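Here's a solo chain for you in structure tokens, the form predicted on its own.
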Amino acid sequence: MNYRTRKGLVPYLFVAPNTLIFSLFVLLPMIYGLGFSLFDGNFTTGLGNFVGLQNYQELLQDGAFLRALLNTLWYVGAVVVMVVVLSLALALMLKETTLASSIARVGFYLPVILSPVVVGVAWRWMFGTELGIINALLTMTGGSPIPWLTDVTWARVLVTLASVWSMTGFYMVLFIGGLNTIPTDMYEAAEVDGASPAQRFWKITVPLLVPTTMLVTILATINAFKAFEIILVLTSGGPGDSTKLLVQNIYQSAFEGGNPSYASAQSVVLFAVLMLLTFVQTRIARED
């Protein structure tokens, strides 16, 4: 092997470990799951009999799946919008590096490093109907307890806020990085020309933050679609099925219903929805 050939192989050797891990733990399970969705197997018999698209046809008539899909769509929409707006607002307030802003950044980032289970337990402890600290404070001040976790509307609001609280710090850091790439002389020139703070935000900050905003939107969308632990701990998908999302429905189909093939079909649908949304978002980003 000559020098040129060895030099050409070096980049592939560097990416080989990551490619191997990705293939073993992501690509192969994904292909196996896609194939599994075409059979009627279970955990004891393996693949079982080939049923083609029967599992997908059953999904169209499965009320629990359709409710979980609808819940997932409103949850993702609410979480992504709130995460983008709040993380951008925090980044604008904390982009200057001072002692106070550094302490505030750490405070807002702390929920990111907490386990989702811990986040769910903490919010359940605060908003429990009978033993929650918020209702205790309301009672002490003469108010009436609120059924935070047993009322459909309040339960949906709480799972959304808990998820946003656990994610916003991470995306705030991304926005701060994006803001620091905008040349300050552009703001100075606009200020000299008499542009107001609002005009500088909409004419300079927003257009130059489009790549960062699209990255945050795509990552937040993927993370919101994967939401499971916080909601399971906080409401267990209730009251009723009002906060049960698609991932929890997949889990219950596979491990409580003993039907992994049907759960695999739901996972494939979730994957297709994610790919479609990511494709649309990237197309919009390219057009901008």
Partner chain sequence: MTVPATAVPTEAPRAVLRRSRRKKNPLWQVLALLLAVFFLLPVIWVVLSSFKSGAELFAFPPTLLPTEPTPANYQNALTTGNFGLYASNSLFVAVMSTLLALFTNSLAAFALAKYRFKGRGFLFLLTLATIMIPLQVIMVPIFLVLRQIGLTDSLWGIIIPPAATPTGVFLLRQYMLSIPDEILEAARVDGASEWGIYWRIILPLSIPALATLAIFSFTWRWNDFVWPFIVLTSENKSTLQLALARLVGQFGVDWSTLLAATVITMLPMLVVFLLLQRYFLSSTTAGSVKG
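Only a predicted model underlies this, so the values are computations on that prediction, with no experimental measurement involved. Numbering follows the first chain given and starts at 1. The term rigid core refers to the most C-alpha atoms you can superpose between the two forms while keeping them within 1.5 Å. First, how it differs from the form predicted in complex with its partner chain.
- Put the two forms on the same core and the Cα of Ala16 is off by 2 Å or more between the two forms.
The form predicted in complex with its partner chain is what I need now, so please give it after the form predicted on its own.
All you get below is the one chain by itself.
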């Protein structure tokens, strides 16, 4: 091997380890999953017979799957809206760097570094029906305890709030970054021209924050679609399957129901929905 070809190989050797791991554990599974969804395989016999789109047809009539899909869409919608509003509000409150706002930022960010399991445990400890501090306080102040985790509506609310709580700090940081790119001159000029704080917010802050808001919306959407652990710990998907989302349904189909083909078909649907939403969101951002 002469010097030239050896040098030509060098970059390929450098990317090789990463590409190998990546191909084996990301690319291959993606293709594998897509293929598997067209078969009627299981964990013992492997692929099984080719059944075409039969798994997908079954999904259309599967009440449990459709409920999980609907739950997921509601959950993602609620989480994303609340995360965007709350993280923007926090960013507006804390955008100026003072000692107090720096400390407050650390506080609001802290839940982001906690694992979702820890988040679930902490919220369950607060909102437990019998042992939770919230119900104890309600009882002490003359109210009656609320079945936070066993009532359909309250369970959905709580699961959403816990998720929002765990993500907001991350997006607050992105919004603070976005706010700091808006030149202060613009606000000062608007103030001199007599614009009210509300006008300054709607006419300067909001339009100039569109790129950041788009980024936050897309990242929060992807993040919300992944939700699994917080809900598993808080309600295990219950009561009934009122808080069961797609990821949990996929897990159960595959590992509890022993039907990886059917689970793969659901994964493909989840992936398609995710890609579609990301695509639509980027398109909206471009038109603005």
